[in-house]
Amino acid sequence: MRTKIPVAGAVLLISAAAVAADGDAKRGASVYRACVACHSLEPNVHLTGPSLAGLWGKKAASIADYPRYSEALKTQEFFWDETTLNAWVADPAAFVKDNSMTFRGIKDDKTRADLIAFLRLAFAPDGAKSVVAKGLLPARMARGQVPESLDRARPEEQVVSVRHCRNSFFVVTANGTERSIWEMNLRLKVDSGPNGPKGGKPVLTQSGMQGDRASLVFSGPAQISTFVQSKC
């Protein structure tokens, strides 16, 4: 039998067949909306968690170009199906101890069954297109919360220089404006993917309800040390 179940999660599998049989994919699509912050249904689109495209029937932690699987999950030998998904969605921490999934689980059997019914469709080949075509999920949610593209930043967002003095960053943008930001309110980030800054041009993005916080996004980690100057 190809599916080997972790001992810690075995107790969660008893009612898996009954749960899967009763699921409603349309209701499950509504439940899935909570997943879009961390996952995409489109191939090769990895967010906090890996792309879920084509996951049905695949071995756990087997997507080659996703590097952030926990060691705990990488040692497992099970495959994703109704049985394993039922246990995982019910309580990820119990199913695979010390995995890095922060989701606390769905305790309600009916809600879980609905989600699994939806996932069977969504995890199939071309699942994203299928659930969108069936009207189960908007295309933007099937794609997930992919970061906004930064390769066409406006002059007030495109950064030309950054200096650090005492406890502050001073950021100059392409429109000639210098903005002073408390060092605890500026996050230095990297987006090396297709939506990240291009041509060695970091981008300043605003955040915070008071407008007092921002993120400075670079195209690679090496750029941070060469771009940010210590100067008062």
The other form holds:
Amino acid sequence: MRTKIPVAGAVLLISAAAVAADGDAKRGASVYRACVACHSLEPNVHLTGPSLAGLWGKKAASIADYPRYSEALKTQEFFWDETTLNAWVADPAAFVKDNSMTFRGIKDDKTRADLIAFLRLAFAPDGAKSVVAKGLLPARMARGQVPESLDRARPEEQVVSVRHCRNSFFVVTANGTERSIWEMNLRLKVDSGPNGPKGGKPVLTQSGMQGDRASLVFSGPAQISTFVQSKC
Ligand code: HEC
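What about the form predicted in complex with heme C (HEC), after the form predicted alone?
Shown next: the complete complex, the earlier chain at its head.
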């Protein structure tokens, strides 16, 4: 009864290896741009998804300080190589049911082979440095879409006080202006990392095409309740 399983596995292995061998790492680097919103290639830089530094040959969901792996991925026993990466990027939801990577997959075999040729270099030890040095990927893409550093906020971004009244926030900044913002247009965020706001003051950042939306970034959750006053 068991003979069918190794046979099927061997067929999959051979075809995936053959596909990956044809891949072009330079073209694959431009395919990788689809990943940079959520991943960094630098060690210990976790965004929506975990850092992918040194991932080649590692067990699935084994980056120790990434805190948000799904149960579905954590319970997998496989290791990352061209076969598993090929299946994952083709259709993550089909390969590991109920995982939390919201990416619909790359259906084209050639595009995937190019990507995997690039990932082989990028996921090697010191991969971020080497793909940048080889001119395959700009350094900022290797770093991923890390939130901008808030420690040098301009006066019009440094928040002095925040008041909530009826359905509005009134935000006073260090340049002396007060902005009134509809409560649904102001996002309260926390950046507890090294790029987060300094000096105990939150930072106001603009977002959205119309300029009507903004974010208030705090350095930690406790700061939100001490800073935001209910007062009309
Ligand atoms: C919208 C955000 C997002 C995008 C885009 C995205 N990922 Fe992910 N990725 C995640 C998340 C979240 C996880 C963790 C999944 C889980 O725990 O179930 C993950 C996990 C992974 C893992 C497993 C890591 C490990 O430690 O086992 C790999 C490999 C991976 N992604 C590769 C890619 C590649 C390659 C691309 C681009 C083709 C990509 N991802 C695009 C969010 C994303």
